[in-house]
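Let's start with one chain on its own, the form predicted on its own, as structure tokens.
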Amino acid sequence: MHSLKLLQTFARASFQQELAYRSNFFISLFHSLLNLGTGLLALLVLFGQVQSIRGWDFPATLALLGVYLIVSALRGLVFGPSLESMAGMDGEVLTGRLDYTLLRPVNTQFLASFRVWNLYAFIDLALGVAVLILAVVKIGQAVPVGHWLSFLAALVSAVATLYALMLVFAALVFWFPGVLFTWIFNSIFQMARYPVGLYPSWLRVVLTWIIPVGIITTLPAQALTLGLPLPLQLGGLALSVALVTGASLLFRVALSRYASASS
């Protein structure tokens, strides 16, 4: 109960701190819909000229394109915008003002997780939700139960592994404070736009095994639109569950490398 309220205050003080800004709204707006605009661009193109790729039609496509624009609205609503202010340019570990939270009394993987809400995120989520629907209704036929339970537990365990993965890039900041590891995740991340069996086969066994983020969009895409195996949701279950508990080790032992701004 104490974590909710906190998480509460957390999004009501940075929502009062957004709305202080309103032509941010516009801003995000543009770069929002430019987003959705330019993926939904190259898969007309690419679809215009062949009916699949590797098994995957337009609809399935648009399912996983709908899944990242959701997977990154959650993203950039809350543990993006909070570990960039720890370990992104001008952050909290390169100035020196890691102290601070580091003296206060809650956990320090929370605080910086879950510090920092960015409001205007809700409007990727809600075009995510709308690409979503959108592909269910090009599929022609209507999605079983059991796809869309199916579908939900892999996009938990897809935002749990997105998170695992963020996590990790910004413990490396610890160790190699020069280096914005959190905009280099951002670009890696960009791969996930597209199924992971597209790419090359070296590529495939990065994002699937080293870097997993092409199994983020496309277990929950494959869940609604094919079916997913059970071993395969449990396996990706499991992924998640074990790359959260190594990334919070891997935290903490970054935290103690941390030398004091004060020291």
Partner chain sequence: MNHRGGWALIKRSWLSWMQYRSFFFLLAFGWMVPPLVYLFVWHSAAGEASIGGMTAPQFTGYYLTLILVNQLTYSQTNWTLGDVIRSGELNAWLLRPLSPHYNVLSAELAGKVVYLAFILPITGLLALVLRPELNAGPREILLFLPALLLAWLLRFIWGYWLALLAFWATRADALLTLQDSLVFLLAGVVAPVPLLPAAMQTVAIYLPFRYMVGFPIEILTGQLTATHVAQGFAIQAAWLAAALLLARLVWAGGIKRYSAIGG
Contents of the next structure:
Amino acid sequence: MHSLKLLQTFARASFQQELAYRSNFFISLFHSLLNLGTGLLALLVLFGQVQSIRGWDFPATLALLGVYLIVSALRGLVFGPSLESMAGMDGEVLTGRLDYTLLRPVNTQFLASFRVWNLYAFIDLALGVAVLILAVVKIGQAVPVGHWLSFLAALVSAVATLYALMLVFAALVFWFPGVLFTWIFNSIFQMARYPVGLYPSWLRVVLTWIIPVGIITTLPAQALTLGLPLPLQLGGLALSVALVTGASLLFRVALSRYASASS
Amino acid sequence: MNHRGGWALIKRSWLSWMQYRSFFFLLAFGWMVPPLVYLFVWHSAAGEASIGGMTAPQFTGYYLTLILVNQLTYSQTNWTLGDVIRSGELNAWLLRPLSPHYNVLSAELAGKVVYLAFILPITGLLALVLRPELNAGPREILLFLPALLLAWLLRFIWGYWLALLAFWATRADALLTLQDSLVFLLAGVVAPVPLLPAAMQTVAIYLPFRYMVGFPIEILTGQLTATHVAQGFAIQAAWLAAALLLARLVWAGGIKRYSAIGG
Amino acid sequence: MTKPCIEVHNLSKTYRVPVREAGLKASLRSLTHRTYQEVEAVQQISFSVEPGEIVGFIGPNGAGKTTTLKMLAGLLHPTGGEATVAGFTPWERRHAYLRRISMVMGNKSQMLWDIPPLDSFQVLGDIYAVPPAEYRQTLDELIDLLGMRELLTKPVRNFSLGERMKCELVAGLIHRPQVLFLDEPTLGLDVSMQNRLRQFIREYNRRSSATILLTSHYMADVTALCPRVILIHEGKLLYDSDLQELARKLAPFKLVHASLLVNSTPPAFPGGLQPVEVSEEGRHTFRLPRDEAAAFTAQLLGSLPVVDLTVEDPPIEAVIDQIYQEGKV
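Which structure goes with the form predicted together with its partner chain, now that we have seen the form predicted on its own?
Below is the whole assembly, all chains and molecules, this chain first.
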């Protein structure tokens, strides 16, 4: 109950911060549209030359772009900005303001993950949903209910996986202060714009098993367009649970390291 | 102009940049990812066949060159210029018996060396793994080098006048984002310009962006006839002249405004 | 006798700091074989504080004041020793404990910069789950005490350092902590703002009877607020008692200032004593043992045309500086 109330408080305070600058809205809108525009045009260029790449045709890849935009928007809504303000450039770990976070009688991981909201991420969310709908229309035939359910389940575990990965990268800052791990992660996450199957096999292994950003977008898109075999669906779910658990443990170790090392 | 002072500034910037090299290596890694993604995408799309006359190894050659050219021509200093103007740090620049342009130029040149120290070994390694095909004779290389130099100047000075708009608008860096997106779409990153849909190709040929990255690479990979090369150089030079003129005008107007409102 | 609020026994903290040598070769070697240097920031410190006391932590830069404070606030794990604060072991960081304490750091802000302070306070009120009625009452009281009602609706970004510090104090006290750790609360403030905050801290302590532990570089903070000081130097506790007592113990002499109607020839002073300083206006300063001061001034008044006379202790700054230099009491 208290947690829900806190989420509401954090969202409200963040929104007030955003509204302090009127231009923020227009700049966010501009960036969102630019991001959407480049993504769509890139697909048009690509599929202007070929019919399909390794089984991915235009509608399926478009669906994947929709998933990418939706997942990015959900991340940009809350845990992205929160973890960024902790571990990013001039983040709290570096400035020492993490001390205040640690002094609060609230679970530290909860505070670190959900404190800063960016409500303009709703623009991205809306655009992502629009792209997804466009993709479903382009597929040309009704998507069965089973695929929709499977898609939603895969989307939830995709967001959880993304959260876990970001938490891991943020936690690494405690060992190597000053290294921009969030930037590294964002760079790698760019690879999720295309199906993991398009990459050479060595990279596919990395993006599936080592830094599994590949499956974050590929699994939900595949669920929607083709349906997922049960083992894959459950595997994705199990992976996200395992990753969130592991990341939380790592974060705890990182915090105890902070407590024993900082001055 | 005080050239000796300028050189001292360049040396100092370079030394301090080398101290933060891991930070700049990370930035360079991030900028490398989008071209890398399209390398893999086009490589997979081509498969055993060819697209628009380019085979998979040729795509690899094209994009590995692009990673180098993109890094060499990318101007990171224009991103910080807006902050310098807004924070009033410009006052310190203006107090020195030295043209303030040297500050930007020294950071720019120092950055190039640091980024090159990262990007050369990485592309070398990628070349070993990915086996590119690049048939560039002495004629291509001779034409490539001046085109590359002009491309850097054009991209840098074009971004410079956009960044200087910070004298008037606080969020002028949104225009730099727009420039990045247009470079992505029209300068051969999303696809080599000859592979773009006809309408985009026409736009690409007449706007300045292709001449910031794609043009020198097209020369090197032998995709252009002699007439096209000559025409390209003419357009590139014309845009460079325009950029220089714009930068001059914007700087003069901006400084006037800056001293009028007291920074 | 009441149970102490803070009990510290043999508390120690040792950092392992990697040693980095210059040069590429050394930095490559450090990848595989790191050498560490042990820094004993705090060594076997013991003390206890009664509920409602204000205690000043003093010591030169890097003495271990902040490290001790951070261990007591639960931010740092000690490498040895024990501590109990309000019945809890701080570094277990139990929520019940965190709700009872607060730490305000002069060099770090906990305010949200782009919105008015009132909104930041509300966020903190929610984090600490302060009941609404109590929240309003506490806030009103603090705002009146600090005289900052007019600040409440402006964004913090535009505040002066002093105004910001007032906000930091409200932010730190909104949940009515039993124990308050103040780390350099007057850092960088002008003299009148320092005074203002000192008054506030004293008044807050009187009203709430919260236990306060304070570190400061400004001796004035300590002399104004803390009847008792704990002096730390190079991680060791050098002194823990009454502040005036410290001055007496360290400086067993007094300063006598006497303004004389100046004659052309230098006068003969009682006992042949020479002034340590003579100002142009004829103010003579003598330095002499504490128990001889009374007899000396009586003789001085009897033998010479004294216009004005004062007897005082040497300034506390001078005393403290002497300890820092010598490293012992």
